[in-house]
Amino acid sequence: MRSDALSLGILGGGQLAQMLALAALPLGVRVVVLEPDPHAPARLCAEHLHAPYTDPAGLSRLAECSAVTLEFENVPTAALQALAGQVPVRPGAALLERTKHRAREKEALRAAGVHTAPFVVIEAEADLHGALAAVGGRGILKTSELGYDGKGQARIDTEAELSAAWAALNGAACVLGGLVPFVREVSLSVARTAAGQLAFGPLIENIHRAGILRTSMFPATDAEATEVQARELARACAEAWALEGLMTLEFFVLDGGQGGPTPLLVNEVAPRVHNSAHLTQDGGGLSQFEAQVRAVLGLPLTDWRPLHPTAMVNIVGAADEHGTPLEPDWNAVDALPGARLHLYHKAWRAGRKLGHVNLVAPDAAALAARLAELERLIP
């Protein structure tokens, strides 16, 4: 055991909770999870406080931790609050605040010098009135918190659709964003420690499909035109908002016509592991996972990709045309050369997260051999 033994309290018990988890517990680190899901994945691998996030005993308990990080955003800060002068969170509550609220978030981006696309805010009916027009007459409607994975949002072609679509979402508060001609998406995550230490994941190529996340790729395309302005954003957000821990953006790659540099735009921010980065658990080096978990505790940190090209495909939740349950080819996904099964223990639901299979081969014209398999195994 090592003498200066560390633990690590985790506000969420998801699936996200479970791998970093798993990643901790090589490095001698004990994980303790606060969260009122009985049914939490986390549950299976550490120390589980049944219990909902604002528990006074629950809280009392992650404070006797070396220090507590998030599993994701939808963490009350009135927690992170209750923990303040207790134990480090890493994040802490002024950038939870910040990126848990897409209006503040996207504010925040501009604040430090970073590009988005153009956005208005909707908080009352008077503020739907040209609103449309002011992001270019086509946009993307997103509640300023809470949504994920497609949900709370609606596309935007005409001012009515807009009217519409905000009552749809009972007048919530939103973020009207406009289309931008993005010719793919990005992300990268960047870890900084409280000491200051810097750095960065590879930069990862994302596919969806119904607003989910389906495929990732390592390396993404044309990543040395974009990988380096991509760092310098990442770098920016993450000292003008002192971040301690690790976090990830999400980019648009504009063209940038023939020989121009190739713009970059933040799409949103996650304090946290991403799930587009799921396949450094497997490409060989650090994982995001193993990341987080060093930021947080100020253990040595160094920058994070795979030694090999790698590609991650989501399993999610899918149904035929009666509404029965479909599955994976679990049989052919195990035999796939340089396929490795990640299962989250969830019950079955339709456009649930239920787990992921990364892919590596020794080069890319094998990874996309594989990939196109894989993609015709999973539903």
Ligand code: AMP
Contents of the next structure:
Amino acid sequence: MRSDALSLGILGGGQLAQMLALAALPLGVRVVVLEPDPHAPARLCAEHLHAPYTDPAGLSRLAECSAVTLEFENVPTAALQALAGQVPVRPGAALLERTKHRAREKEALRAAGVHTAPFVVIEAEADLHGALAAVGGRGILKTSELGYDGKGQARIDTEAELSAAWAALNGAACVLGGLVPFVREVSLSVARTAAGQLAFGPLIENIHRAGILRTSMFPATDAEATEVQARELARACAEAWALEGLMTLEFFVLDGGQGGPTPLLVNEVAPRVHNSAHLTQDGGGLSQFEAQVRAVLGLPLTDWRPLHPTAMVNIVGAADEHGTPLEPDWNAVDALPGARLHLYHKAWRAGRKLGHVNLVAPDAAALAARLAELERLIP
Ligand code: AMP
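What would you give as the form predicted in complex with the named molecule, now that the form predicted on its own is on the page?
Following is the full complex, with the preceding chain placed first.
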């Protein structure tokens, strides 16, 4: 039986590992997570190795699994290197090294023939000179490592702001990207097996609030004009980087003007499932979580996409003007037709992702009406 044979190790035990484990179980696959946080969301549905990512005993236990994947790009590359040769690690250390570091990632994207916003790498005081002009006069300064959900980022309009922002980041290695006048943001995932077979996720449209993803929608607006190109760029990266496993590309869609092709720039790449594609859990098709499990374990894999119009709204720790936590109207969310609640079992903290609600509808008009209602219920 399959369940005797297959188990999956995951570096990281957050909500993505939790949802990977929930997708793996029905396939007969047991999951083991290595995660130092004692309150890790994945502990509720997986064997939890409560230890640092580089803990030798923890890594030995992961090495007993059929394959190891990750849910979090900030795991030390040393952990993947220690596992290499003992168990398939997908994606591997070389791909992680690129995607955990903004400057290296952008350089690798360009080498794969993929366009990004103009950027300048800032590593020393001297790099500041002329940098803003080089990216078009307005930009966003981001730390090269450890930034997420808008953290470690600053909007820059003047040279003085650039110097002050870099000083405020303690002179950390950064990338200054030119401000992109995008018409919308979209994302798309690609999976590649060790044998080189490719499969793709759907094109999804994303709306951010204060640097954090708020709402995702399928289908994306004008998907016919962009999906083929997004898949082609994802394929180019997956092949150039010899992806094994699943990765997600975030794109800026530019205004192509009259009749021209719609240009796409890649903003960033995550070597894993992505918040924007949580809606694949409830759209009726294969979910992104099952797709990553299948890709990593070498199980049969097809393209995955919802069978119905689907949206997702994130539940992010929100507070009123006195700092008192604001809660969604849970009963009203549960009562909304087509709504499915997914909570991560994390303690409330302002700005922290605590869960999400997926929403399915029979057609686009019904989805828009239900989404407007759902947005009112979630602060
Ligand atoms: P990131 O952490 O790179 O995903 O950035 C978070 C969000 O900030 C993006 O999803 C965009 O909405 C916005 N953003 C980031 N970089 C740029 C850019 N170069 N131009 C315009 N908006 C950006």
